Structure formats: structure tokens, C-alpha cells
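Consider the single chain below, provided in C-alpha cells and representing the form predicted alone.
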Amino acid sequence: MSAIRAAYLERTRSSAGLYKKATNLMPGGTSRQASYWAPYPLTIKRGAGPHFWDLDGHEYLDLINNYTAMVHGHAYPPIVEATRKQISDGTGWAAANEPQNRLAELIVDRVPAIEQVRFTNSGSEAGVLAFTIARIVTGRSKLLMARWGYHGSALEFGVGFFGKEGPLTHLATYNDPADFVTVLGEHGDDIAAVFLEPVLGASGIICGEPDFLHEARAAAHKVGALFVLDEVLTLRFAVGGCQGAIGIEPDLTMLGKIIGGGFPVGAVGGRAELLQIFNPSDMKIFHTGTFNGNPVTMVAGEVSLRELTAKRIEQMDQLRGLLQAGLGRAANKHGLPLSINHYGSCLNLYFSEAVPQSSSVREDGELIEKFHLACMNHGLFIAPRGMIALSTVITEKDIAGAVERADMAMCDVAAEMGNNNVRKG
């Protein structure tokens, strides 16, 4: 057995025991694919700031922060205080609440293209809602997205994430405006909307070229389709999201993650005329949800957005640079090939001489799997695919500690691979 795997099994016996029970209760022992890895995932007991602890009492420096959602780390005191107060006043009712107004106003003020907003309970729901709006407004039934893009787990988007087309889904190549123009030219009469991320998140932190995004928007509008920008992840990169930074105005914007302050959330924002299809006085489609605009989520999101200032965004970017440089030195020290994609406070690691087109088609599967387990053995928590997302509460000292732990993990990986020409791997 791999020494790295054996060490993981030895130190996480409580997680192993709970996972075994979970497999009898849930398919595969989980309700979330992204939180599973072989041989079994950790079970986390509690978190505070940039750290959390598992059932066996081991401490971890969290470098993924629930896939970017916990932008202020765990149990952030201002969010804890605000939600505790709201919980004591009630957690939900079938009527309006003040926090929903305040969060909506914050979003409208921050994001240039958003005039009105409609809340959901996840980014996936936001994707479904945006597609619904586009279909109702245009009278068309299909969408166009980037191959290996990610807009949630709905079937129409899920096939595209795996690089396949579906009955309602056309694909084109990211950062290739000519390919989008071609597909729209062939199928434009059927396409209700073009969905794009300004930075591909799940596919490896691949930055969209501004010219590409502008040209894709123009091509969508030329055939009468809506242009939807998915900022569920990327709102963390600038006060007004990537759209504000690059000066592009989508028809609709998908939001999620950080606007919930650690609670389930999603939203679609855009021009008021598009969102009027939900107006009860002239309703074109019925859309509701027991927990849409939930007051606890709304107060947490309000704090999260207010606290995510331009200064703190810049500080996270700077710390990401320090981490990236340290990881590069560690890999070179141990003779491991390492390529890194990055944007803002996020990055993605590849143990290869060059980054692939997508994390879905990478060739370093054995190395990244070993490194992921080795990191956890040394108290460093990253995504199994090598993605890292920093938080506002991480410090330069934490970054130094992360580099030290990653160095030890890389040492374990190099030793296990026998260091035999691993740069060819």
C-alpha cells in the first residue's frame, strides 16, 4: 500500500468510521460529489478563521474555503453575531423581511449591470432560473456554453461540464470567439442564451480574455440571444465582480457563494425589464421557494459583502502571489513538475510541465491524488483537483505555514514516486 495512503488511513480512523455508516444512509456516503475523495473524505468537527479540525482532533489550514464560498473563513465573528441575532428573532416566514432588501440593495449598488435581483438557494438554482428567464423572454429552448464550463448541476449544464452536448446544450471553445460565432451562426434561432464564466473555476482557474467575452456577448445579441455571465465564484475578485473590472454588461448575472456568508444561497440579477416576468402583478411564470430570501442567509450575506472591501481583495491577491511562489520553490526543490493557473485569490495546481485545457483532461492524476492526501497528512486542506481559494482572514504567517506543509507533502510524493524522472510524469 502507498505510504501516503497508509498514513491517511491511520490518522483519520474516526472519519473512516463515520463514512462507513454514511454509506448505508446516502449513496456513496455523501450528498455532494465535490466533497468526496478516495478512500473516503474527512469529517470536519469545527472551524475557526482559516483553520478547521476533524473528528480525530487534527488541525488543518483550510486553503479551499468550501470552494470559495467562505471568503471570510470559518465562524467569522461579525457573521456569527449577525446570524445569532437573526436566529433569535426567527428563521423564516412566508412574508417579506428587511435583510432581503438590504442585501439586494448592496448587490445592485456593487454590480454595474444589475438593476434588480431574484434570490434562490444555490448557484445551481440560479443557473436554472437564468435559463428559464432566457427561454421565456426569447421563446427559444437551448443554450450555448463553453466546453468544460460549470454553471451548476442541472442536466443542461452538467453535460457541458463533461465536454458533451445535450438535447438543449450546444458547446464552443472557451477563449475562442470565432467558435462561438460559428455555433451561433448555425444554431442561433434555437439558442435562448449564451452562458459564460469570466474565469473558468471548476475547470482550473482559466481566465477569460476580455476581448473574447465582449465578442461572445456581441455574437449572442446579434442572433437575439441573452448573454449570461456566471459570477457565482468570480464576485470575490473585484468589488463589482469581473464584469465591473473588464467593463462588460451582461443581460443576466448569476450569483451565489459569498453573497450568503456561508449559508445556502444563489441569485440572478439583471435588467429590470427581464426580471419583470416574476412580478406578481403581471406574472409570466411562477417561481417560488420556501427558503428564497431567507432572513438568516440574507443577514449573513449582507455582512459578507460589506466586509469584502477592495483593500481586502487586494490583500488576498498579494498573499496568493506569495503562496504561488513558495509552492513553485518547493516543487523545484523536490524535482516535481508544477504548473499553476491563477486569478486573483484563487489558483490551481498541475503536476505537469504545462497546464491542460481543463482539469477534466489533466494527465497528472496519480501525482495530484497523492499530493492531495499527503497535504492532509500534514494538515493542509486543498481541493482534490488542486484548487486553492484564500480567505480574508489568512495571514502572511499562515501562508508561510502553508508553504512549509506543502513542502513536506511534496517530499512525501517525490519519495513515493521514487523520484524517477517525475518531471516526465
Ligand SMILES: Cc1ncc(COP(=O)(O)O)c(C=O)c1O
Given for the second form:
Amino acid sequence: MSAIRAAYLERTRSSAGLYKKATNLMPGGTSRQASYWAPYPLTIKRGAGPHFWDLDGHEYLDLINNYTAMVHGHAYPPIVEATRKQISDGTGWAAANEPQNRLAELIVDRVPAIEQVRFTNSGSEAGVLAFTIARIVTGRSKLLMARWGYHGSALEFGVGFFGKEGPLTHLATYNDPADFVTVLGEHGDDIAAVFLEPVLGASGIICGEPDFLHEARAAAHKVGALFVLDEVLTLRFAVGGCQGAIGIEPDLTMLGKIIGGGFPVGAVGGRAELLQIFNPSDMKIFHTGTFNGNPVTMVAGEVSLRELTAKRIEQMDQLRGLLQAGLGRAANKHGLPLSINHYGSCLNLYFSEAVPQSSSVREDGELIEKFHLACMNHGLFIAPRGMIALSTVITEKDIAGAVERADMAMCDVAAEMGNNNVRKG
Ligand SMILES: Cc1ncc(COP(=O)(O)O)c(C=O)c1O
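Having seen the form predicted alone, can you show the form predicted together with the named molecule?
All chains and molecules follow, beginning with the one already shown.
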């Protein structure tokens, strides 16, 4: 057996035991594909700031922060204080609440194209809702999105079709405006909306060219489709999201993750005229949800957004640069090929000479799997696919610690691979 895997099994016995039990209770022992990895995921007991601890008592530096949602790290004191107060005042009722107004106002003030907002309980739900709006407004039934784009775990977005068109999806190549124009030319009559991420997140932090996003928007409008920008992940990159940074005005914007301050959330924002279909006094579609706009999520989201200032975004970006440079040095030292995609506070690692051209094809499957487990063994928590997202509470000292831990993990990987896959010369 691989020494890295053996070490993982040895140090995570309590997680293994809990996972075994979980497999009897939930399919594959989990409710979330993204928090599973082989042979079994760690069970985390508690978190504080940039750290968390597993069931066996090991400490980890968290470099993924629940896939970008925990932008202020774990148990962020201002969020703990605000939510504790709200919980003691009650957690939900079938009537209005004040925090919902405050979070909506913050979002409308920050994000240029959002005049009104509608809350949901996940980014996936926000996507489905945005698609529903587009279908009702246009009377059409399909959407166009980027191949390997991710807009949530829903059939509507081709989830499970792995890069092939789903029953409701047409696909085109990201950063290729001509391909979007072609598909819209062929299927424009069917397409209710074009959905795009400003940066492909799940597919490896691939930046959208501003010209591409502008051209895709224009092409959507030319055939009478809506343009939906998915800022579920990218709102952390600038105070007004990527749309503010690159000056693009979507019809609808999907939000999630950081606007819930660590609690389940999603939202669709956009032009007031489009969102009027939900207005109870002139309703075109019935939409409700027991926990939509619940006060606990709303106060947490309010603190999360208010405290995500331009200065803190800039600091995270700088620390990401330091981390990236340190990881590059460590890989060089151990003779491992490493290439990195990055944007703002996020990056994605590939143990190959160049980043893959298509996110479907990764040459470094074995290396990234070993590196991920080796990182776990050295107390560095990253996504199995090599994604990293920093938080505002991480310090320069933490970054130096992260590089040391990654260095040890790379040492283990290089030793285990012998000369195979290790850079020549
Ligand atoms: C760009 C993007 N859209 C939508 C979603 C779905 O959000 P959720 O996981 O809250 O359903 C995600 C989640 O990772 C995302 O990154």
C-alpha cells in the first residue's frame, strides 16, 4: 500500500469509524459529493479562525474554507455574536424580518446590476430560480452555458452529463465567443438564458476574458435571451463582484456562499422589472420556501458582507500571491511539475507542466490524489481537486506555515513516485 495512504489510515481512525457507520445511513456515507474523497473523508469536530480539528484531535490549516463560503474563516467572532443574539430572539417565522431588509440593501448597494433580490437556501436553488424567471419572461425552455461550467447541482445545469448537453442545456466553449454566437444562431429560438460564471470555479479557476463575457451577453440579447451572471463564488473577488470589476451588466445575477456568512443561502438579483413576476400583488409564478430569508442566515450574511471590504479583499489576494510563489518553490525543490490557475484569493493546482486546456482532461490524477492525502497527513486542508480559497483571517505567518506543510507533502509525493512523473533535468 502507498505510504501516504497508510499514514492517512493510521492517523484518522476515528474518522474511518464514523465514515463506516455513515455508509449504512447515507448512500456512500455522505450527502455531498464535494466533501467526499477516497478512502473516506475526515470528520471535522470544530473550527476556529483559519484552523479546524478532526475527530482524532489533529489540527488543520483550512485552505478551502467550505469551497469559498467561509470568507472570514470558522466561528468568526462578529458572526458568532450576531447569530447567537438572533438565535436567542427566534430563528424563523412565517412573516417578515428586519435582517432580510438589511442584507438585501447591502447587496443592492454593492452589486451594480442588482435592483432587487430574492433569497433562496442554496446557490443551486438560485440557479433554478433564475432559469425559471428566464423561462417565464421569454416563453422558451432551454439554457446555454459553458461546457464544464457549474451553476449548481441540478439537472437544469446538465449535472451528471459530464460535459455533454443535458435535456435542458446547450453547451459552448468557455472564452470562445464565436462558439456562443454559433450555438445561439442555431438554437436561439429555444434559449431562455445564457448562464456564465465570470471565473470558472469548479473547473479550476479559469478567468473569463472580459471581451468574451461582453460578447456572450450581446449575443444572448440579440436572440432575445436573458444574460445570467453566476457570482455565487465570485462575489468574494471584488466589493461589487466581478460584474463591478469588469463593467458588465447582467439581467440576472446568482449569489450564494458568502452572503450567508456560513449558513445555507442563495439569491437571485436583477432588474426590478424581471423580479416582479414574484410580486404577490401581480404574481406570475408561485415561489416560496420555509427558510427563504430566515433571520439567522440574514444576520450572518449581513456581517459577512459588511466586513468584506476592498482592503481585506486586496490583502487576501496578496497572501494568495505569497502562497502561490511558495508552492512553486517547494515543487521545484522536489522536482515536481506544478502549474497554477489563479484569480483573486483562489487558486487551483495541477501537477503538470501546463494547466489543462480542457477541464475534462487532467493528466495528474494520481499525483493530485496523493498530494491531497499527503496534505491531510501534514495538517493542510485543500480541496481534493487542488483548489484553494483563502479567508480574511489568514495571516502571513499562516501562509508561511502552509508552504512548510505543502513542502512536506510534496516531499512524500516525490518519494513515493520515485522518478516517475517527477520533472526531468
Ligand atoms: C459558480 C457556482 N454556482 C452555483 C453553485 C451552487 O451553490 P450551492 O452549492 O450553494 O448549491 C456553486 C457552488 O459551488 C458555484 O460555485
